[in-house]
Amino acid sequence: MDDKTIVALNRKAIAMGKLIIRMTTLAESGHPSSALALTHVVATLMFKQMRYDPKNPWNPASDRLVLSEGHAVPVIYAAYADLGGVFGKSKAEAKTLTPEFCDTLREIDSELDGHPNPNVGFHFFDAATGSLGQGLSAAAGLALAARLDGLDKRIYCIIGDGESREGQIWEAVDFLADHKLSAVTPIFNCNGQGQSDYTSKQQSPETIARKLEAYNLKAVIADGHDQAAIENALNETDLEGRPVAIVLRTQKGWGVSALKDKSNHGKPLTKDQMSAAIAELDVLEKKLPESDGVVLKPQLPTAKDCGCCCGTRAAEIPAALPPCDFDKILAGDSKLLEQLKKKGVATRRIYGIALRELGRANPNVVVLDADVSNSTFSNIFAKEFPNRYFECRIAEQNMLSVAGGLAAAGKIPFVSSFAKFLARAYDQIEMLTITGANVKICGSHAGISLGADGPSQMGVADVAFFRSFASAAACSTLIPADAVAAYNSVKLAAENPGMVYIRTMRPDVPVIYPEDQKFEIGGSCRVIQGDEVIFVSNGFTLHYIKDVVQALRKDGIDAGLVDAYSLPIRSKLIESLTADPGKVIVSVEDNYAGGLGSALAEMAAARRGAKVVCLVCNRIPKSGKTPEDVFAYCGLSRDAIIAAARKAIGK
């Protein structure tokens, strides 16, 4: 890099610093001190190093920048405004970011959120970040997608030193090494300050570098305010092909004395302080020599835009599964076909088979698992499509964020693990809903039907968690009760944009539905006609309740059964049942409260309608030799359910 270019980049860094101060002061919130520490590296990246077009952030061939240290986002807005980058929900709605528009930072109707958020229309970003530790995983997902698409692009990820204490960072570093993702460049911003105090010595530049080397990455330490040193570090390579990570020594609040103390994290300057801060930056600018004739602009991508928006390319190829025809689908496995017809098959196995069929129909489908693929049966997909299957090992948090990166690059990721183990990644899942990521999640071995393995393996809080997103239309949940429903659950998940959660079970269960049964998001099916008391259930519990219904009918009670296989409920059948004050509904589910029963009760209460009795797992479960043992232990024995139904109807 020549001297004039260095000077020009330094001028950009100072100009960005002034805009950072202004926008955070006017917003009366934000993190100017963190943003100022990154002005030099962001200037080098966005004005010189990266190959991208600020006028077209949707181009899938562009290099990408993931700001894992999301609170420092004003530095990106400042650079993007200088470049005249465009933003908006789509190309048709695109508008140019100006320095003046940066004054709207954090306003309710502004696309400039307080942390990176592509879902509001700022598509320079691929992932919502700010809940720390997740960005490097998203960068890994973007790199995997680029490899599948044959795109020569780089993905840069800026990580805070305090943030590097998060375990997910090191899950991601492991993943980079495992998959040899040298296209990803992690950049650690070591300014030595956290939110409340100085960082630990364990997060010093030297220690972080040693950790990276121990994880089989090459680490380069550089001065984060020296443009030439930054560029040299960014262009480092490794003879062994290892990913190269950069560790930058920076100063929090660079250039503004009022922001350098450790007590200034997340504190904007007042309007009275703003003038003095900008004056300090003016002094630094006057000390620089001229850089006449130097025009700074990013390099364009090496491949042309395909003409479609990044993150929606998968829609070009139909995601639909072929019709459910098990004679055809299982033609090569006569033993399994015979089992299906005689006694049934676990929904988790059909999930894996449906994934394989979906993989054959759509090359954008990818699958991730966390070392349980032989239990979730995602290994059926992996066997046929090894290049589209990504083993994430026992690191569920990393896995979910990697899936978000893949989705941002136009893939349709299906993520599989035990429902209980997915609980480790609930924060990551919520961040995916903020992003609006097209990620499908399967929680296997769900509910208390797991039996002997005990509560450490049972997902019993999952339905309530995923249902909680229903009010924001951020996630749909599917709980199939048999093979036909499980196959169609994969079909529905693939065809519906946005997050879908599929809950599968371990035990084999008989087939209930004909192969041509219709299913829909939010739908339900009447399994047994009856009006005196109507049971509503789903999944494994539906089979369990069938015996209860038959027992009541033998006693002369006209009991019915409805399969509410999807949440949120949009079924006209259930709407009419809950709206009728003459109906008695008993919901039974093999999980904690907050799921199906709560949804039914809310619907009935809003309409002043049916009486709803909610039966759920009423204590922490334990191991039992059979599902029936555990159901009885948790207050859901058949006798207990019958008694509750009789009480509800006064018999």
Contents of the next structure:
2 protein chains.
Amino acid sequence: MDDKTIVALNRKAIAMGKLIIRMTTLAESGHPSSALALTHVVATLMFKQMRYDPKNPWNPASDRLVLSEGHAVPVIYAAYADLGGVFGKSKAEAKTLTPEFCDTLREIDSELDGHPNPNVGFHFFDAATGSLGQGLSAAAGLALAARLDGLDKRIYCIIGDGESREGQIWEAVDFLADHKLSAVTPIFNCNGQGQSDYTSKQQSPETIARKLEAYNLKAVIADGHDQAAIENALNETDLEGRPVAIVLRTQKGWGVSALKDKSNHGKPLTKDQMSAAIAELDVLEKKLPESDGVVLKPQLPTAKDCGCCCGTRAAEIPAALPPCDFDKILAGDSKLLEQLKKKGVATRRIYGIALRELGRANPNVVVLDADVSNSTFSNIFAKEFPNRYFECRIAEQNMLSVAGGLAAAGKIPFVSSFAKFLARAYDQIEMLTITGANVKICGSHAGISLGADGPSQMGVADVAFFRSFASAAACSTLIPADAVAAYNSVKLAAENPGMVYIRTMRPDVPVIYPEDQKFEIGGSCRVIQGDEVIFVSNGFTLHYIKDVVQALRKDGIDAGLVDAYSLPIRSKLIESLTADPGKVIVSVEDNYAGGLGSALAEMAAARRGAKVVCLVCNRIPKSGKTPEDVFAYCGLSRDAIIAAARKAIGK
Amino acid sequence: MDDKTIVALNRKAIAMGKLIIRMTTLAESGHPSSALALTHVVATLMFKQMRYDPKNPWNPASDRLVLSEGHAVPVIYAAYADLGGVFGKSKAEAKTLTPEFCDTLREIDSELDGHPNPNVGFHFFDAATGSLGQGLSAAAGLALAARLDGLDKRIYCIIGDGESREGQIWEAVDFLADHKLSAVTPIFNCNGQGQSDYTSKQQSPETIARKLEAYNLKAVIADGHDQAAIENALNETDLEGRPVAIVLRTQKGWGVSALKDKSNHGKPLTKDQMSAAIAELDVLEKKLPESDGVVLKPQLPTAKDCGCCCGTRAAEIPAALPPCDFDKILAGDSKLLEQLKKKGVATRRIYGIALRELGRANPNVVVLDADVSNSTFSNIFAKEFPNRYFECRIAEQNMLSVAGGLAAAGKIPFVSSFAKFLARAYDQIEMLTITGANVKICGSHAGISLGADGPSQMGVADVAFFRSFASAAACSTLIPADAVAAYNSVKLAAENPGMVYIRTMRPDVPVIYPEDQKFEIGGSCRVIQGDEVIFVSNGFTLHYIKDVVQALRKDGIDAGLVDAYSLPIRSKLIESLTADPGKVIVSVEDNYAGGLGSALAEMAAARRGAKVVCLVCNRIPKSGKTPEDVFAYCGLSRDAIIAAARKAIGK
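Alt. form predicted in complex with another copy of the chain, vs. the form predicted alone above:
So here's everything in the complex, that chain up top.
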């Protein structure tokens, strides 16, 4: 890099610094000190290094920048405003960012959210960040997608030093090494200051670099305020093909005395302080030599905007999964077909088979699993499509955020693990809802029917968690009770954009639906006619309580059974049942409170409608040899359910 | 170690192997191959190295063993049965483990759960494990407690190689280094096989050792089937005082051909295979020389069972927090006292102040935070009790599991971070409920009143998640609306054993309660009398909707307001309101579905009682300059709430 370019970049960094100060002071909140530490590296990246078109953030061939330490986002807005970058909810609503617009930072109708938020209209970003530690995984997902699409694309990811304490960062580093994702450049911003204190020595530049090398990456330490050093580091390669990570020594609050102390994390300047800070930056600017004639602009992307769905966030509705026809689908596995017909098959196994069919129908479908693919049966897909299957090992947080990166690049990721283990990625999952990511999640071995393995393996809070998002229309849940429903769950997940959670279970269950049964998001289905007391359930529990219904019927009680296989409920059947004050509904679930029963009760109570009795696990489960043992242990013996139903109808 | 001892330990390992095979075959489930890989190291630990009394697992001075890879638990049961170790729900119900009792593995009324589960009566363990990656953090918590209690105690922790992919393991290693917890010995079991495949090279013994050294631990690699090598490794120390970690090369399915292949994870042998396997182990045994005269027994604990609460899981009810008296409590901070009286103080700040008071009242109280102590205000405690405050840096998963270890040793940990960031530890939190850990969790900056920082910082699914556990009586939630309620939330949390979740918020809120107001778990309080439409809310939202209630009252509608500050609801007031078909209730929440509104609807619908309309965030929030902006954005403008209330009463 020639001297004049260095000067020009330094000028940009200072100009960005002023805008950072201004926008955060006007917003009366934000993290100017974190943003200032990054002005030089972001200037180098966005004005020179990256191959992208600020006028078209939708070009899938563009290099990408993931700001994992999302609170530093004003530094991006500042550079993008200088470049006249384009933003907006869609290409049709595209607008040009100006320095003046930055004054709207954090306003309710501004696209400039407090942290990176593509879904409100800032498509420079691929992932909502701000909950720390997740960006490098998203970057890895973007790189996997680029590899599948044959795009020569670099993905830069800026990570805070304090942030690198999050284990997920190191899950992502392992993943980069495993998958040889040298298209990703992790950039560690070591300013030595966290929010409440200096960072630990465990997160010093030297230790981070040593860790990176131990993880089989190449690590380069550089001065984060030296443009030439930054550029050299960005252009380092490794002869062995290892991904190269950069560790930058930076100064928090660079250029502004009032922001350099560690007590200033997340504190904007007052208006008086702002003037002093800008004057201070002016002095620095005046000390710089001239840079006349230097035109800074990013390089062009390596390919034109292909206009296809890759690189766009709103994936197209995929080619439909063929209708359910097990004779055809299982033609190659006569043993399984026979089992299906005779005693039934676990929903988790059909999940895997449906994934394979979907993989054949749609090349954008990709699958991720965390070392349990032979339990979730995602290995059926992996066997046929090894290039579209990504083994994430035992690191669920990274897996979910990688899926977000893949989805941002137009892929349709299906992610599976035990429902229980997915709980350690609930923050990541929530971040995906904020991004609006088109990610499908399968939690297998859900509920207490798992039996012998015990509570550490059972998903019992999952239904409440995923249903919670229903109020924001951010997630649908499907809980199939048989093979036909399971197959259609995958179909519905693929066809409906956004997050869908499929809950599968361990035990084999008989087929109850004809192959041409219609399923829909929010739907339900009457399984046994009966009107005196109506049981509502789903999944394995639906089978478990069939005996209960029959026992009551035998005793002259007109009991019925409805399969509410999808939440949030949009079913006319359930709407009419819950609205009717004459009805008595008993919901039975193999999980804790907050799921199906709550949904029914909310519907009924809003209209002074049906009586609804919610039966859920009433204690922490433990190991038991059979599902029946554990159901009984958790207050759900068939006798207890019968007693509750009888009490509800007063018989 | 002399040759005869080596032989004796090898004999034990083989005997344990036979028992492992037997118990898993009879249980028809379990992970014998994983357990077999550990027979030698567990024999060395439990028969020789550890200083503990198998007859008294409650002795707080005992060395501890945390089996992080919980699925290998049969190896522990086998050794403990050989030793005649004691187990049972309490000292009064103590029983001696026999090899025969191991036949009950995984039965519903057996204490031998499928994974370590102290809460069902196996107190050799301190933490329920099985969801991977969490044990080393628990071990760190045990070591911190031992240091506080002045106990010379070692904590061994066995971690799988595949498991070490979990980022939390490395958060824990960072934590060990930061806190110089050389009393912890992490033992990595590298058998090279995961569940679905061989482990990655990233988890090879060499790479793990290199990582450990990069993390500033000392790493020793040893042959995991060589007793002398194991013992040497266990007795390694470091001149610089670094914690010493051991990396063992092991053979999955050691000694049993049918279990050595990677396809055998989690598969018990059939009865036929069992006979062959035991015969194979018999042959190995016969090849061993004699070990006559060698008596293997663990060393004694370094101190006698003190009988105090330390080292026991059921902590004593702590010395009570003094009653709320802010004139006294804030005597040293007249500015804050004035603010409290004039405009009010944020609940999060009172949380910190109450923690300090509690710290003065009870020496067992400890506090943990993840680099946001100046936002959650746990720094107020830290300032006065630096030795009882543990800075966990930005690594929430480790923090929660460390808290579990502290609780297992009789401490009363209060853990805080932003409610949103705690979501990344929801799996760990669920494991704490399984353990029955006495851990108090504070999620600050909860709900959408956070405003400007945006959705990546807002806890909105937290209420549904924590309420879910209510059905299993495993967690209570407190959502205080003012300073008095916040102070009493800490009091209630300390006084009630088990998990309590306190939800605090960012904005300052006026005081509404007299200082002598009574609060209770599950309680509620009528704030504004009114009967035509009764609003139910809590936290910041309670203040937000006061205007709504007043506006309706001005318009001649007799609106009332109830503060339902605790879930699950046990309040007589709310019970009678929800049971009354004549009532109309409107709940308003600053979070997604599944919380307060669901609880009210469930109560009402179960009795065909009140009409309940639940208002919650109806879309994903974004940044907004004021809480009002974000409430309106999420469908909760005051006008929208008024309209919903009017609709509910048909006016």
